[in-house]
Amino acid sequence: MRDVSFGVTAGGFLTLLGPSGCGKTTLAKLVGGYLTPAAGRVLILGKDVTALPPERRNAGMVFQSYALFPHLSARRNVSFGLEVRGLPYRTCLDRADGMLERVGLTPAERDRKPAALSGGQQQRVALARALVIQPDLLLLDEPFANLDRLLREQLRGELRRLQRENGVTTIMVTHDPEEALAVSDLVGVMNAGRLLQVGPPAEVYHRPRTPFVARALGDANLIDGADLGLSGTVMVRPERVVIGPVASGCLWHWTARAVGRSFLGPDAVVELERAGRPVLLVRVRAADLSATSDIEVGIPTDAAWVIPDTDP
């Protein structure tokens, strides 16, 4: 892990995005107290907690494996953190029931042990357990990685709702750019132990500081600026490329040929081959382009972003 510095406004939602092994989970564990930094400090609500163990940081963490107690019911899994804090047993169970209701677990499901719950239900229990202690900080390590796509999309919406309702500062780790863009106030892109850029989702998506950041957030056309009369590397997102007669109105326009396409339901990503230039990706609403027809393609001036930095 290299020197990393970042902050999250109280009540904000930061997602750390990057490939496996880039250091994002390590960073989350350093913040939560599950690992000790060799140097530097961790502050929560302005208090230096670097030397404190996890249980004294008032931070809730949801692990990728959920880490539920297999011998306890869902209700007791959630009440456990309150019990060890010395609250009356009845109060612990009542608060656990209240939180489990908020995450959508029925009374019958609350009596089941983890093995009798689905993956989505286990994820809800893990989230309820983290939130019931009213943490100052919520840490989420790939919380939806083990779920199918439809359930993942449903639960991330519910997570965002709960996070806003509770007003809890949240740091989530993921390798899924769609997930990062959908739920976050801030996105931090990591690679090889470095935090390359942190900013609002739209800013990091449309104005990446390095080519790696550009690719990390989704499909990106990285063009040699010399092709456009510019210097450096120029990024154009596929959905900003225009095709058809309107392309001739762009400062940069060519005739290209479709050489491949990926059907994405309402959209398609089409690969366009330009003479003597790399393939250009275009995202279009209709998937009816001929694989052999010549196509007018253009790049609007405001769609071209000159990437300011090279990859470290």
Contents of the next structure:
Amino acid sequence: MRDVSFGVTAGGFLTLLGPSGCGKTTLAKLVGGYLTPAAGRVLILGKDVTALPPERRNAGMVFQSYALFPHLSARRNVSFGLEVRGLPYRTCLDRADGMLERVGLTPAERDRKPAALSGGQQQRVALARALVIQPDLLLLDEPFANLDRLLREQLRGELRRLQRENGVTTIMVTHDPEEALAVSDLVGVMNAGRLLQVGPPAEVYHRPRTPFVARALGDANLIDGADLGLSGTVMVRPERVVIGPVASGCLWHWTARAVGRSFLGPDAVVELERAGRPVLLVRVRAADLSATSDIEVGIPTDAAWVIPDTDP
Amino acid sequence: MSRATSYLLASPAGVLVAGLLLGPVVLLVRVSLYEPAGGRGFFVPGTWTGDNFAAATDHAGLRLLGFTAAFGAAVAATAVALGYALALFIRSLGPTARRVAVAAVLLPKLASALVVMFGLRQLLSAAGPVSRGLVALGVVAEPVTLSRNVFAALAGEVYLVLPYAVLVLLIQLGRIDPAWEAAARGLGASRWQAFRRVTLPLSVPGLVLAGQLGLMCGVGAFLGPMLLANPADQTLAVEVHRQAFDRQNWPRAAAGAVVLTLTAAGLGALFALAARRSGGGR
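And the form predicted together with its partner chain, for comparison with the form predicted alone?
Now the complete complex, all chains and molecules, led by this one.
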């Protein structure tokens, strides 16, 4: 890992996005104090914590496996961080109950051991356990990876609400671009131990600095600039490409053959091909799609984002 | 797997248990109830008497039993304490070092227990390296014999039990996800608090099992006391051996063996019960 430098403003939500093995979990562990960097510094609220062990960083972490203590009830799991701070036992349990209520666990569920809770409930307990210690920093390592899609989306919303209410500075690690874009104030895209770009979701999505960043955040058409009379690589998001009669109004437009279609419910993705040219992905409302194979296609000028050709 | 298949698979072990454990135990109990033959044969056939048990549980017999139980408890406690420390250390090693360490722990089991005991006796003798080291360091003026006492016997028995204790505890520790300890630290627990509140309670099933193993082996201790202890400090197992081979009193030896078996089983069961009562083993 090298050339990694980023900051999160207090109360902000930063997500590190990248493929598995890119170093994003390592980075989160460095921030949490579970690993020690060979070089570089970690600062929390302006204080250099690089040499401090995890217990002295006041950073709550939610592990991908949740790492709930199997021998303790949900309530005792949450009160653990308060108990080790030497607070009166009664106070610990009361605060644990309060936090578990906020994440939506019923009193009966709070008495259960982790093995007797569902995946979603375990995730809530893990989150409550990390938040109840009023951390200066909340670290989330793939917190939704073990949940089904519906629950994932629901918990994602709850996490964002809790984080706003709490005002806790948060760093999340994920490989899911949708998740990163949905909850973050800032998204950092990582690859091979490097942080390629950090910015607000809309910025990294629409104005990626490298082709890798463009692809990391979703489907992207990467067109050789020369094809369009431009330099560098031109990135066009599939949903910004237009088809049908309006296409002729675009600066760049042509007729192409539909070689593949995927129906996604409200939308459909069409693969278009012009002789000898790479496939162009187009995402349109499914209702707008005609059955004809020859389609008029156009790229509006403001849909094209030029990525200069620098180092790969 | 069908029920019939599983019975079939269990049958060799069943035959072994029935033929080599239950059968001899029944014979043992029968022998313990014969009248002694006073050196003319093993016992007087056709007789029934409770005298052998009365002799095994008289004042001296009970003292011997008490010493044996205490010795067993000491073996168990020492083996569990040392074994747990060793297992925690081995767990903290890298994969290669861990394999080497486990092999080193098991190595003494490749040698006969007798060889190990005689080795220990040499080590602890007046001419042995420990004694000479103490003289060189000026701790003692004259070479000392460090065996021939109950601590040497304890060391010997612990040596025999320790590899089992370490194995049992390593397996238990292997079931503890390091992420749980990391999570505890992240929540503000010091190294000690994380150990005390997470690692230790989750080790309890292994500690109980290792303790039970140590207790049962320790109560039946024979080689350590026989070869390393003072002849005055002997366990029931050694006394059984004396009755059988020195005095040729087989019924009395059998009665001692029955008492020993009951004691070992009773203590083991009591220990497990106490562990379950205190909430361990979850």
